[in-house]
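In structure tokens, one chain follows: the form predicted on its own.
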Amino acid sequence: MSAIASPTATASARTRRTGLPREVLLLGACAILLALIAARFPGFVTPANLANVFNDTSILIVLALGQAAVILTRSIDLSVAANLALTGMVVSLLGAAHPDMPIVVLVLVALGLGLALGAFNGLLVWKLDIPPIVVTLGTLTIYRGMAFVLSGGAWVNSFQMSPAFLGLPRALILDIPVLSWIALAMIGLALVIFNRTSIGRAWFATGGNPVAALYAGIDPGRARFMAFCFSGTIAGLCGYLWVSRYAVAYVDVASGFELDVIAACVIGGVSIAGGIGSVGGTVLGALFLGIIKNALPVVNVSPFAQMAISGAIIIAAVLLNTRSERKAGRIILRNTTVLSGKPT
């Protein structure tokens, strides 16, 4: 009996139909964008500045990897920024109340709380069969409300945070901030999970065709639950990274950031219909957004025009994805006898 096609095989088939891989197109788009900016502001493309752009985009990259896992299963996580805000508030309050608490403990608290919030989303989707957009729209409000209740609406400022709490993301290893190293480590981890593990293949199969995935022995509900857990854990980590990097925690931190995270996935070629996407495309989609957000202020584009430009790019990416999927289709079972139940 043939197995479910690997993500790599699916991506290759799609590449043959569309000519060039999405990753190559995105690399070309980033190069053209940098060339246009460099024509007027050469200093923007220096290695040091590009490293700063990557560092500025690191949290978006990490969050987009978790969101990509969720979208691959035909779901969506609108609560990812609220998860970040609540987790960031909890660890900043803990750090302020216990300045001597080891930073490792605070990071573990952030990871555990993020996992719990993601698992709550996943359980509602899996066990109660509630549409993911409804669940996460509700928990978005719940998590923001919990952050308000815990803090009483007050801010946690930098003078309330210990030097160790603030210093970790800024610490340098080989002249590269730890925040960038964390993003690189998460990219490597995602590459392994997406392409080399059974749960990664289950995410692709569930999004590609849930019925066929069920016949192949995959529980789509469990796969979605695991994707939400993965996304939630990453959001928890980013909660600590966000408040320590910007040295402030408040209820509306990262408000609306979930839209940037989803946009990075869509621009990177992750199909909103599920089953298609890659780690490389997601990272490049986030970097493309990061370059735009860093470059537009440099060329004196107004904030309102920046929002319009970002929205136009997202619509163009969705249109491109829709046309590509129409040509490629989404096939996850090579052997149709699996569906008919006949032995092979």
Contents of the next structure:
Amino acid sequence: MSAIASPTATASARTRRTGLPREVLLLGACAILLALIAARFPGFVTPANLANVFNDTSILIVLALGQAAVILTRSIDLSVAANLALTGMVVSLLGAAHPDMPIVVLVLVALGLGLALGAFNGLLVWKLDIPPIVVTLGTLTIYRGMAFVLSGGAWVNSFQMSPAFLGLPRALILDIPVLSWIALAMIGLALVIFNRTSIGRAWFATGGNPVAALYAGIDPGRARFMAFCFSGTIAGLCGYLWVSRYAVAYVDVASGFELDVIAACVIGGVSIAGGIGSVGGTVLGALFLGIIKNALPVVNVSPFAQMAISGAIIIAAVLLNTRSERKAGRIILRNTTVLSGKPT
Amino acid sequence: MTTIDTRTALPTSTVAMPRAIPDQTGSGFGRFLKSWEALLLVVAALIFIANSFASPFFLDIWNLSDATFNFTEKSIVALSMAFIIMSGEIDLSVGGIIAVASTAMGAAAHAGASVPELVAIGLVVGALCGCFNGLLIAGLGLPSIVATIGTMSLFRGISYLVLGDGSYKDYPTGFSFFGQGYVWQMISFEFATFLLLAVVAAVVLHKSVFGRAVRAIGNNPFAARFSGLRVGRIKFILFLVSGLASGLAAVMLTSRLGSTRPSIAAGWELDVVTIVVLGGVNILGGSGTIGGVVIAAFVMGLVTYGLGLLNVPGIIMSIVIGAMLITVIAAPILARKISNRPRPAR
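Alright, leaving the form predicted on its own aside, put up the form predicted in complex with its partner chain.
Then the entire complex follows, led off by the chain already shown.
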């Protein structure tokens, strides 16, 4: 009783409750999934193939980290895939027009344009108080439409892209493609931003209770704006990565991918009501989807079944999440009554 | 007197309750002029005038009648979506429901079902999908936005599973009436159904206890529950009706196109939500009118029809609609912010 009542014990109980079980659960789910596949197709779980799966899921992981920041603040960003398509189109058109432009410049253009598009969303949410779902529903069609206006509906194909443009995500460092390294770097960066900076704390606080955050000296609008900037910048980066990895840019690139990204966050335990979530969970949520996507062709499931299967998995994951969040709520109440009854 | 005294005295005080709610000042007509619907009507009129100058083919009664086809199906779904959004939820699976209902009808037609059987199958499959959503959201308490993202993939995925890259085309001849037939002069079956359902929806939302309950739930679900409203049951009914409306839209769309592909009605959920939000329904729930939704549906229809006459590609239309959504919502907020800004001291 006294152990529970001490503030340090409650704090550790909270990290254990919101963080660890979800990640362990997901890690277990991934392990069971891999074991099931390995039982019939041992080739799938070789380190080389698993590295391939990670590389294939990298863009989803990175985008999910941006989306997680937005969802943490009780918002939603439906425009990430459209941002990705527009940025990818712009950098590939630039690359096609100026083949000797340094790749660093193109990546900076991608980051800058993504940031600008995300900031536009964020400003509308922050300064005009328009609900994020409405803002990003509007900009989703606008951004993708702009990709059409810029390209006139034409495709940019691999022969128009310079070898440096195509080569960067594929270049190997320590036998691992740069794309995977970028994902690892972004995971590291997100870990620092989410857990070690004031803006990360502001995201959690805003989503947990915007009114309380305001009284604690945090501007929830500004926190949301920053989250949209983060998500937009990431989408811009992924725009370049996507078109160079698949060596083609067209208007419908990543169409509907925003929902996969949101699904990865939700499977990873980011609460759609804001305030709850972790980098580790988000990464595992994205990996879980990635493993399934890569395993289905291996176990001879028709590609047409993939959509139905991922839909069923999303529903199951949300079901589990809601159950565990409800339990967490009860524990908070029990602890506060203990604390209020016996202040230490 | 301290503040505590007045607060405790309040419940027993004899102060008369105000007869008017502060946000309902002014006469009925004056209120209407300031309303969202009036703004939308002005927008619709401007678009109408602009269109009639832009294209000589616009002011043709048969053209205008044909123009209703490309938005009535979405508008019928928007009527039920308005209820769901007003109750504080959202249904992103409507496009998926249309796909699976259309696939079921296609399979039945392939097996030789008659026209009434096909319509019944479309409606029943839609209602069953709505039931499933309702069970997940009202029964198990899932947040509707993620639950319907999941069922959206699930429902459309079932269509892909059944059809693969194929399609159903063998519909009986009489089936085309629902999407292509006219009931009176140039009034199509689709348009007449939409108008009828709009009247029903308006009466239910604005004149019935059920409609009041829906808005109460959207305003504050906890207060609604403590007021004795069966929040779960009402939400279940709303999702069931949304599934039924999507099933009806599937009957009309399939009949109009005469074929079923798994990509049928892709992306409709966002168009439908756009109509509802443009119609002045608060995306956070609690307020809105069917009149607004109907006018917004006409605005969308006029814009797409006018741009279509000018040979503007569909994706450019979607930019216009997206920009319109943001501008129409942002403009009043911006105007209020500017007018409320304290004047600089002289």
